[in-house]
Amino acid sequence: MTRALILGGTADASLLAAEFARAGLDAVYSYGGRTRAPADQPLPTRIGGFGGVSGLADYIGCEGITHVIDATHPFAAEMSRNAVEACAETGTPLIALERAPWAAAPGDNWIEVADVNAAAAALPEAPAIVFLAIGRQHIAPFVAKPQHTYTLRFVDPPETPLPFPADVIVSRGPFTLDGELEMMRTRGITWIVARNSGGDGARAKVDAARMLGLPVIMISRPRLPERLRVESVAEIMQWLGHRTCLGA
């Protein structure tokens, strides 16, 4: 009998949870705990870390988990690496639900970098108005470029002072192209720093940057251990041996 663990936190993970609920599958949805008010899910939900590889392995064994689906953000590298090791240790089948990364299109002005430190270094020396679309936990390196004016967007209001002055937008995606265009024009954004998340939910800022002719410093995804990976809920259901009524 299937009892799955969904390592979630993405739009695709929510789609998968909804499909599991429709199919009547036994599953637990796990949030990492970074968001104070995560979206409700139609499955039993847990919030918080597992305590590394050993903690996740213990959870898999104690809860009778038969399959693990890693549907975390592509940049949640530590959780994904822990899942690979814990599933190998427990002999539990693992699959990743992960959209393909974005590819630069004609008209895009991307500067591709390996990590957030390289992104900060790639900003110009001349003062600019920068939209940091990278999440709060990654902004510290930009302290080194105090000449810029920064706009940040978070799901939750900051609980502690930021390391530098910034215009903070509190909003939850997905975001529309028209909304992103308005935001960038209103604030006079001249540079964008983004992570290559892939998928449609966060793409609007990239399309808006192209339309406005703005440079984008695009942070590449971290390298992860080899694992089975698919791009759709339907493929996850097929992997589990169930049919789905979704096409995505």
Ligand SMILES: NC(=O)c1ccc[n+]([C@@H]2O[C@H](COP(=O)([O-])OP(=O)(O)OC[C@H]3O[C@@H](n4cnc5c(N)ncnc54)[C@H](OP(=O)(O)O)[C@@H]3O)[C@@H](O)[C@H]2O)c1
Given for the second form:
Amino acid sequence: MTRALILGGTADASLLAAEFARAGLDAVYSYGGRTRAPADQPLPTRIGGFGGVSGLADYIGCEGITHVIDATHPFAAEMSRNAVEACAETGTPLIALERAPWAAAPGDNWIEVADVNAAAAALPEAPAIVFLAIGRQHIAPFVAKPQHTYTLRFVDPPETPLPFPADVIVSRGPFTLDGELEMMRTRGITWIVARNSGGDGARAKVDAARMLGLPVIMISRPRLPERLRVESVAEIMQWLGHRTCLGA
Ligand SMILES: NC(=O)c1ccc[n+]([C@@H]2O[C@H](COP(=O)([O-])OP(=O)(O)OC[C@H]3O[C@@H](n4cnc5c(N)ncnc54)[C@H](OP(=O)(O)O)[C@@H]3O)[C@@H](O)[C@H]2O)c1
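Complement to the form predicted on its own: the form predicted together with the ligand:
Once more the chain from above appears, this time first in line as the rest of the complex follows.
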């Protein structure tokens, strides 16, 4: 009998949960607990960390999990590494659902960097108006460039003071191209810092930057251990030996 664990927190994970529910698959959906009101899922849901590799291995054993699907954000590297180790330890098949990264298109002006520290270093010295499209927990390195005016966007309002003054937008994606163009124009944004998440839900800011001729400091994905990886819900269903009615 199949009993799957979805490591979620992304739009793709929600699509997968919907397909599992339609197919009547026995599965648990897991949230990391980063947002205050995570979207409801049509599957039994748990919230919060497992307690590292050993905690996840214990969970897999105690819950009778037969398959693990890592559908976390491509930058959720700790969770993904833990999943590789815990699945190896318990002999549980693992697959990752991960969209391909974006590639620069003609007209894009990207500066590709390895991590968030390199992104802060890549900003110009002259004052700029910067849209920092990265998670709350990654903004600290930008303290080193106080000459810039920063716009941040979070799903929830910040609960503790930010490490530097910033214009904060509280909003949950996906975002539209028109909306991103309007946001960048009204704030006079001159630079963008983004993570190469891939997929459609977060793409509009990159398209808007190209249309406005703005430079984007694009943070590359973290390196992860080798694992089976697919890009669509349909491929996950095939891996589990189920047919799907989705074209995804
Ligand atoms: N949709 C988006 O745009 C977006 C962007 C960023 C992050 N996220 C989501 O937010 C979550 C946390 O991201 P992160 O960057 O903080 O990850 P991370 O740094 O890789 O994870 C840190 C720790 O959080 C716990 N954790 C993360 N994801 C979990 C999950 N799905 N279920 C249970 N525990 C989880 C694990 O704790 P233990 O070691 O205690 O098990 C993990 O070691 C992920 O689920 C990710 O998909 C979504």
